Structures are given as structure tokens and as C-alpha cells.
Amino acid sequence: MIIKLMKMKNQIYKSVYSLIVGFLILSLFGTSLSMAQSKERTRLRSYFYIHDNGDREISVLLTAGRGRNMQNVSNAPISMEVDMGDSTLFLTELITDAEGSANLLVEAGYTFPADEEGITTVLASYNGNDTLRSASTDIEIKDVFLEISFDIEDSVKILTVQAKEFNNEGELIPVEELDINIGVQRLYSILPIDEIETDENGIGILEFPDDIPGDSIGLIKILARIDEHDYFGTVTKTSSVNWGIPVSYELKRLPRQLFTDEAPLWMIIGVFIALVGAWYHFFLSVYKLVKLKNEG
């Protein structure tokens, strides 16, 4: 009997410790579980410019909060990788700006590892804090070069402009089908001149508008551009050419008109001579009036 109740004793022993590391490993997967859900939610955005010269530039954009307040995450270390299939290779760490923001300018002259079709994919990751998730975003990008021409034909001006990138023998090939918006720079802003696509040699044409102001001599500067391309991503080119209509931007000394400093020549005569009638009368009207009264 007494070996018994020893048993029963032993069994609610080892089932109230049983009971006492559930309890505790709940308690910790229920702690850990909430500060992970506590955490605010983070978003990493990448995209990707080919500049003028043919810099090479990849922003990324850290943003975090709870639902629709997303604000910018500043002072955030973000990696940069790429991805090699079986590895990545390290390329750099960013520091986010106070905007969220951070920039990778690679210069015209590297070569990205890229893949058999010459595409290459960029890996951008933030490991996240105490109160920020991780996150992570990548970026396939590949190099396309554009080439404007400008040629008049029967007093018509056209525009051409050539795209093309490295096939998998590293040769230039021509880029069809691909979307060009052609603008002309202006002081603060673009205006937009049409949109042209080009064919199957990566050539695409414009008719040229007459109407455009330039310079003194009627230069302007013309933009190629395509937009937020899936591998190409922003990318612009510009030429100048005298193909606008010249306008002097020289600062010149206005006419006398009714709303300059000086006064129009017709008007200051006009009140002159009003002014010298009305006192010619008035000193008439006082001799006259002195004259009646001595002779009376």
C-alpha cells in the first residue's frame, strides 16, 4: 500500500514539472510571438537609372509603420548583393539618408556578373532592429545604350534615335519594341514631345516640331528617355541641337509706358502744360483782382 501511494506521489510529481515547462515554454513562445508581431511592418523599394553619361545608379527607398503610415526609415545599414545562382557577391553596405533613401552609383566602365541572357539581379536587404521587421527586395537590371541622330530632309527635321545592348557573345544588338518619350528641357521642367517605338533595327523616328523656342542662336537640348523598363529601368540621353527658334534672353531697359518707373514723354508734356495754364491763370486772376482795387 505504502509503495503505491509512493508511485501516485511520483506520477503527480512529474506531472505538475510537466505541467510547470509547458507553462514556462509557453509563456516564452507567447513573449517572443508578441514582440515579433509588435514589431512595425518595413518595405524596401529598389529602382534603377542609366544617367547621361552612363553612370549606373541604384536607389533603394526603407519605409516603415502600421498600414497606410508608412514613414522613411533614416540611418539604416542595407546590404547590397548580387546573385550569382549558387552565391551572391557582396558589393557594398548603404547607410539610409534622412529622406530613407540610399544611393549606388556605379561607374560606365564596371561590368555587372550577369546571367546567360545578360541580365543581372541586384539583392537589397535590411536585417531589421528591435522595432523594425527585416525586409528585402531585388532588382533585375541590364544595360541599354541609346544613340540620337538628328538629319532635315525637304525642310523637314527628323529625329532618330537608336537602341541597342549586349547579346550573350557581348555583342550590341538592336532593342525592338521598346518605348522612347522625346522631350525638349526647359528652365525648371520638360515638355513632352511625342513618343516614339522603335522596329525591328532599334530604330525609332520623329517628326520634329518648328515651333520650339531656343536660345539666341536657337539651341535646344533634347531628351531621350524611357521610363521605369522592367530591365532597363529609367534611363535618358541628351543632344543639343539649333533646331529652335532663336529668342534673346538678354535683359533690356523697358519703353516709358503707364506701368514703368518713367513715365511716357506725351504725359509729362501734357501736364506740364496744364500746370503752367492753371498757374498762368491764377497769377491773371490775382493781378486782376489787385488792379480793382487800386483804381477803385
Partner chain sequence: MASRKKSNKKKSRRNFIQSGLKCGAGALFFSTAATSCKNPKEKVKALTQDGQLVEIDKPEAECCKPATPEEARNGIPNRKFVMVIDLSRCRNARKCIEKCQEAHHLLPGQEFMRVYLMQRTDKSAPYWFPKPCYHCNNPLCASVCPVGATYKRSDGIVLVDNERCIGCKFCMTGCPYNARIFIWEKLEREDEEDIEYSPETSIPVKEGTVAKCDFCPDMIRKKELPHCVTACPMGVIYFGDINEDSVTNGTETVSFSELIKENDGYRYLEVLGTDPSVYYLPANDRLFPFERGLDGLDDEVIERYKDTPYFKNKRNG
The other form holds:
Amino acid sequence: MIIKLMKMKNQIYKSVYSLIVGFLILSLFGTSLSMAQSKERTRLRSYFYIHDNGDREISVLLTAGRGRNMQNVSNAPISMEVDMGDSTLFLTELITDAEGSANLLVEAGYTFPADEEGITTVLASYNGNDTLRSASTDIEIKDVFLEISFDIEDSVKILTVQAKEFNNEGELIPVEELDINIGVQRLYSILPIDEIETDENGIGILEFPDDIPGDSIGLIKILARIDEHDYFGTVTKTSSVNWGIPVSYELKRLPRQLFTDEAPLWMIIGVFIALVGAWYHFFLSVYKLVKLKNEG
Amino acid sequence: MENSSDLMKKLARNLETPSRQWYIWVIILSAIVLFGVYALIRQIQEGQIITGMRDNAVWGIYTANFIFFMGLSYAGALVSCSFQLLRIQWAKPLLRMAELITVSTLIVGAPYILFCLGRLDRIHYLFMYGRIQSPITWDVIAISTDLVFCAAFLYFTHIRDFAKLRDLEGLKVAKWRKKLYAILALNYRGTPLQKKYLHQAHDIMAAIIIPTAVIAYSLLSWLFGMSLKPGWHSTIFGPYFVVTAAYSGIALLIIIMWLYRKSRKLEDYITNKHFNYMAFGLVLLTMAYGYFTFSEYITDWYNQTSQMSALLGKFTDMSQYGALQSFHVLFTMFVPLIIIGLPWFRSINSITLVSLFIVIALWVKRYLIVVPPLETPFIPIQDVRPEYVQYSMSWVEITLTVSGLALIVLIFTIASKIAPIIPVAEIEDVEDTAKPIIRFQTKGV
Amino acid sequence: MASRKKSNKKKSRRNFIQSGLKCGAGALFFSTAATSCKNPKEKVKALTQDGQLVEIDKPEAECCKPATPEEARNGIPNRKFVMVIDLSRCRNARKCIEKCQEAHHLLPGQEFMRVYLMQRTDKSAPYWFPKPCYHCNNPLCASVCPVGATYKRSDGIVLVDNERCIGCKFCMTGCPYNARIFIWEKLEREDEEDIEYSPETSIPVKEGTVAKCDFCPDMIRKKELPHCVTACPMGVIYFGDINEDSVTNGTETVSFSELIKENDGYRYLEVLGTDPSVYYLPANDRLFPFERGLDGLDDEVIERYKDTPYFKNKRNG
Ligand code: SF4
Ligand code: SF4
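Output the form predicted in complex with the partner chain next; the form predicted alone has already been displayed.
Below is the whole assembly, all chains and molecules, this chain first.
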């Protein structure tokens, strides 16, 4: 039994080994190939965001090279088109910025041509040049509408998020089984609170915790966010509510703090008395000398 | 004792046109001082990088010198003022020396703290932005007050001698000096009223200098005591520093007595009796100092916090500070007790020699107060640069120390050309000042 | 009981990492937003409601203004910054030090952040201990400064005004954590000529004065994390606002109080009463064996640790 096991282990090792070797050879081959062509591989990635105000943003990132040598490509023209099945609709050409990314902002209310499920496919492509190969990517996008509402029941804070989308008749219908992250906006980032899933009415419910500090009146900015959904992309919706613990920004004085600009009163008085006392006597004795001089 | 006018005549001879040797001596001393000035200029130009101080040991012998010289100064003030107030007759010939110690070491010592400053050009910020909470501010106030007071007191005690010099017939000095004496003497003619005013001025100054000196030196010790550093953060530091100061001051006074006695042939005025009394005081202070030192170390030794153990370990390790510490302990506690405390070896010369060692050992003690605790922080030093791990003084610091010493000697040399080193009038007017000023009476039967 | 506590903790750590992943996209989004700070004139294309294509300015963040001297003294209103250092993740990669030195124009030997090799007792395993300035809430350094060149602001940050510092080094002896360095040498850098000094940036470095970790208030004003936080490949350092009870290491954002509570956070030498703003999570369950921290170091750096009790014991067998 044990021997058999050992053998199996050996076999596994062997196969893993050959896999690794094969992979190494392949990758060597690959690099030499690209060297021969002397054109760098490029890669285009796309992201879709729906902002708080309903604006949508399609963001593409162009990189060249692989692994550690990957670099962002700036100043590259990226053409953006909508896929219409047998034809395409040219939208615009973007130029990548210093970080290799380019953004197309689509204002709320503008509608794209879409398929029967309401999904639009956007194509982004880069044509390449003498040193870089071409690259393209597509991204499916669709609008979703999040609505946050706040209720207090029996002093329990209930946060409700409702998600809706258009059906092909142009009516708003609830979105089911959508994962939504709830968080609170903090200085740098979002403090995650919990994750909720929408039910058949498109509604997700969360009992909001009591221990989240807000500002001086307890106001907090709550975010509901869908992360990298297949076609909704990353959707953010924010809403402010005074559910936080009010924070007092008043600086509390330590009982013996000495680091501030004001010295403790006793110290000032002490120094004052000591100095006045000492210098009074000094001038007293000088005064005696003046008298002495006038005597002579 | 001789008739007083003879005394002044005799002593005034020292004030007359200086000899060749005197000039050579002054030139040598000035050269050393000037070299120090050069070192200081180099330091200002090149920055603190040319000192031995680095992160960790951010203070070095400048700070040690600072507390050392300030200690001598406060001791001089304490000695001269209390002798003055208590009307101690036998000590009269020593008063001027003690006062000169006070002023000269103060003038030389105080700048050492400035040499530690990275930005001497911003020194006025101490007044522009001064914060009362900072021990440095306390020190700035205390030291400048003290300097004014002590210089004033030194002058006060000179007035009658200036008057005598003004009136001395046949004093062979330059005209301007005669004029100077006349101005400085403030029309003092020795009328009863003038005597009264002068005594009052003296006594008031003396009475105010004593607490000023004690407070100032305690404040200085709190530069260290107020920190959290093991080895510095010690409640005993205030009184300990004051006792240390008195100890070093008496020892220095003995050395200076000996020097003047030899060089000026003052055996008649600085007598065996003076050495005897001062030596007695020295023994008392040895014991007081030993007591304080013992209680400082025993408390840390007994409870053995890891931080203090590390520090004490350095003090006993011969490859670190063991040698210096042994030197300090030997010459501030055992040697004085044996040589001066026991009757067999006690002589003017042996007392002086021991005093010299005491002064040196007390400088070493100051070094041991400043440097090793800085090298033993809470968070262990992990550094390979030797100068960051262990302090060693650079040529600049040594130069400035030596020239500081030279400057003190120079001040003494010049000061004793201006007025006699023995306060003639004090000795002469014994009867007038015999009445103690302290009136402390309890009402009732 | 003990084991339960452990498993709890494991769970919470896993949670954090998960949430970290979740925030990944967010972090990316925010970082692209932040790039607008550097290039305020940049344009983006926008498709308007009625299908028009227009070019609009990327929104210029108001964070780009450097602080006025007044602001640099008073601090960022209504904030109180804290840092949490997770010792179980540190493997002495020293990226924080390098980035900090670069940003603050420091020389190789001058480190605001230092990484120590520490051991709780000589029987416990050693660990790496990054140490910035603790921005104490009761800072002795600021108490003893004679000219108010070192000061504590309302946002908790302790800064040095190198244009006021007289270089007395009293604060260096006052700080029990040896967090301060002195600028011993004059060194002129060409690229510093037209940089205007601010205590918030600590550059240009001023000879003859004292410098230390400043929590990068200039970065905070740009809504960016301090350099050490972003430079750390291990996510060791968390930074945030204690008023918001939230800290982040750039990838994950967690509740400060929970982090400290659940991981038994502590402060170094709490007994001294300086009330630091920097907390540590103990080096239990460490992600790397401690020896990994010695890999790939300069000899000079390895030498530093040779006198620690750990290596001494090792040498003595
Ligand atoms: S760690 Fe040191 S330098 Fe930093 S605030 Fe505290 S006492 Fe000051
Ligand atoms: S070195 Fe500068 S910051 Fe430090 S105490 Fe002195 S003046 Fe203040």
C-alpha cells in the first residue's frame, strides 16, 4: 500500500517535472519567435464603470510585453466601436495617457444600440505599429440602476438596495441574484461592511452595524457597489445618511500636556515670580551703589 | 598680618608693568584660544559633521564641558557668597579667587552648549519663539541671569580695592588704568554711609546669587532628568549635580590657591590654615558626593531593569566604560578619603594634587553622564557605522576644550593684573563687616 | 480556548484578504482618478446625452495645492492619523525605506523608517520590526523643543519645521524611540533648487537640523497613502484616520478597532506614556520564515544585525 502510494507520488512528480520542462522550452521558443519578429506582444484590457451620477465610463488599458517586463503604452490610438452583429458603429478614437489607459465617458441618458437582451458589445482595438503588435478586446455593457434607501425598524437600521434594468420593452424590471457590496467611504478607500444578494424583487437588505463612526453629526457616505459584473461592470451608487456615531473633533487636553504652545499657568507664574524676585534684588543692590556714588 | 596699606603696596607691585614672561605666557594662551576660534570657524563652515557627534550620541564632550564648567561656576558662586554672607573671616583672602572662578568658568562654559547647536545662525530664535516649557529655555534664562549677577558681584567686591588703587601713591601703571580705577571706584571714600551702602549691596547680591546658582544648576541637571533615557531620568539629579558642582569647585579653588601661593609668593596670606579648612570641606563633600553617587547607582543596580543593567554593564566592562568609571570612583571617593581624610598623608601639596585628580575625575563623571546613556537607548542600536554606535571626540572638540581651559587661565592671568588677587579691603575692614546681616528672630519669651 | 481564539484570528485574516481582493477594482479606479493630480490639463473624450462627442478636462482635484505654512502647522482638519504595522507579514524587504529615502531626499545612511531585528525574549523567534516615528500623542520631543520647531498638529502628526529648528538635538535625546536623525552634513542637490520648503514635505533637507518620519502629509493632502505604505510589497503597513476607525494598506481596508482587538495589537514601550499613534500586530502566524528577511540584503545591512542576541547565540552554537 505504502509502496504503491510512493510510486504514485513519484509518477506525479515526474509528470509535473515534464510539464515544467515542456513549459520552459515552449516559453523559450516563444520568446525567440517574438525576437525574430522583433514585435512586442501587446494586450488591451477594458473595464466598464457606472458612476454614481449614472455616467458610464469605458476604460481601456494598453500594455506591451509580459510578466515583469510589462509596460503601459502611452500615446497609442485606440479605436472604439460598437458591435452591431454584421457591421460596426465607429464611436471615436482615444489616445492612451501616460499610464497607458484611455477613458471614454458616456453621459447618463445616451443609449447605445443593443441586442435583444439590452447588452451592447463595445470593441476596442489597437492597430499596432513597427514595434508593437495589434491588439483588440471587446466588452459587454449594460445599464443597471441601483437605489439605496434607509429605514429604521425597532431601532435597527435597515439598508435596502434595489437593482433594476431595462427589459427589451424599455421597462424597468428588477435584477435578481446580483451580488452587491456595501461599504462606507473612508479617507482613502471603502471600508467594506457586508455583501448582499438581491432577491426576485431586485432587493437586497442589510442590517446596518451600529459602530461605524461618521462625521461630527454622524453623517456617513454609504456605497453600494457591484464589482466587475459580466456586463454591468463596476457599478457604484452612493448615498449619505446620519447613521454613523457622531465624532467629536475637539482636541482633548491631556492633564499634563507640555507639547502645545501654551505653557501651564503655574509654570509661567513660577518663572515670573522667580525672575521678578531675582532681578528686583539685583536692581536694589545697583541702586545702593548709585547712592554710594552720589555720597562720594 | 601686616598693616594694610603695606599689603596693598606689596600686592600692587604685581599689577605694575608686566614682565617679559608674563607677555610670553599671555601670547601662548592667546594662541591656544585663537586655535580654538579657528576650530570653531571650521565647525561653523563645515557643519557638525567634523565633530564626533552622530545620531545616538548626539551630544558629546561639548555638553560634558558645559556641565563641568557651569558646575565650577556655580560652586564658585556658592562658596564666595556664603563666605560673604556668613562673615567667615579666615576665608577672606580666598573670596576673589572664588569669584573669579565663577565668572571665568561661566563665560567659558556657557558657549559650549552653543557649540552643540546645528544652526548657530538661528540662535535668536530662542528669544523669538522661546517656549517656557522647554528646559533649554529655563537654562537660557537662568544662565544669563546668573552671568549678570555673578559679574556684578565680582565688580561689587572690587570697588573698595579700586578705590585703594586709585588712592595708592606711586603705583606704576599706565595713565588710562589709573583713570579706569578712578571710574570703577565710584567715588568711594569710605565714609560710614558709603560703607553701609556697599555692605548692603554686597549682601543683597550674595543672598540672591546663592538660590540663583542652586536653581540654575538644578535646571541644568534637568536637561537630562526630564528625558526618558535610562541613566538620565533620575530624580536625584538636581541635588546630585549641585553637590557635584560644589565638590569640583572647592577642589579647583584649592588648586588655584596653590598656584597663586607659589607664583605670587603669597604664603603669608594663603596659609596652611586655609588649605586645612578647605581640605576639611573637601572631605565633607567627598562623603556627600560618595553618598549621592552610591544612592544613584545602588537603586539601579538593585532592581536591575534590563535597560539599566545594560548601562551598568558598560560601566563595569573594562573594554567599554569600566576604566573611566573606575578612575572616577577611585579619585572622587577613595583617594580623597585616604590622602586627605587620614592625617598621615595630608600636606598642602598632596591636598592640591588630589584636588587636581578630583577635578579631572569629575570631568570624567560628566562625560559618563552624557555619553553612555545616549549609546544605550531603549531600542537597540543596529548600525555598522562605528561613529554611530560609539562616540569618539574629534580634533575640533578636543581643540575647543583645550582652548576653553586656556581661556580660563587667560582670564585669571589678566584679571589678576587688574586688581590684586587677594581682596585687600576685605582683609583690612575686618571690624566693619563682622556683624552678620542675617536677622532671624522668634517673637516671644 | 486558546485554539478557538487562534482559529478566530485566522478567519479574520482570511476575511481581510478576501475583502482586499474585493477592493482591488476599487483601488484601481481610485488610483486612476488620482493620476489626474499629476496632469491636471489632461482631456478625456465624452459622449453626451444627445450623442455628441466632446472633449472635457479631466476633473482637476483640489488636492494639488501645497499646504500654506499655517496649514502645515495646524494640520488637516478633523483628522487623526494612525498607523498599524503587521509584524507577521514583514520580511525586511526594505522597500519602505528606499521609497521614503527617495521621497525625502535622504542619503543611504539616513533612514526615517528603520527595520530592526527584534526578539521578545531570547527564547522566542526573532521578527522584523519596522519603526517609523510614532507621532506620539504626548510627544516628549515637542515638549522639550525650545523654539517650537517640533510641534504636534491637530491631526496627530508631529512635524519638524526645519526652517525654525536651531539644531539643539534636545528632541533627539527626548524621543525615547530614537526616531529622529540629525542632518550632519551639507549636501546640495541640483534638483532641489526650485523646491519650496514645507514642513509637510521635509524637503529640501536642511543641514544642521533634525528630521524624522512625517507621515507624508503632502501625500495625505493628495488623498494618497504615505510612501512606505504603498511601497511595501507585503502590505505590512496600514494607515488611516482613527476618527473614521478605518485603516488601509492600499489593497485592503479594515476597521482599525477590530484589527487591533482581534489581533492583540500593541504599542511599543507603552509603559513610557508617550501614547504613540503607531500600533503593532504581533508577529504570530507569520507569513514568512524570519530568515527570508536576510535574503538579498546588502552586506552592510546584514552586518547591522550581527550584534543582535539572536546572531550572537547562533554564533555561540
Ligand atoms: S516617536 Fe519620538 S520623535 Fe516621534 S513623536 Fe514620539 S517622541 Fe517624538
Ligand atoms: S533640534 Fe530642532 S526640533 Fe529638536 S528640540 Fe532643538 S530646535 Fe527643536
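The structure displayed is predicted, hence computed values, not measured ones. Positions refer to the first chain, counted from 1. By rigid core we mean the largest C-alpha set that fits within 1.5 Å across both forms.
Does G54 shift between these two forms by 2 angstroms or more at the C-alpha, the core having been superposed?
False for G54: its C-alpha shift is below 2 Å.
Answer yes if the CA of G270 moves 2 Å or more between these two forms after aligning the rigid core, and no otherwise.
Result for G270: yes, a 2 Å-plus shift.
Take the rigid core as the frame of reference and indicate whether the C-alpha of R256 shifts by 2 Å or more between these two forms.
Yes, the C-alpha position differs by at least 2 Å between these two forms.
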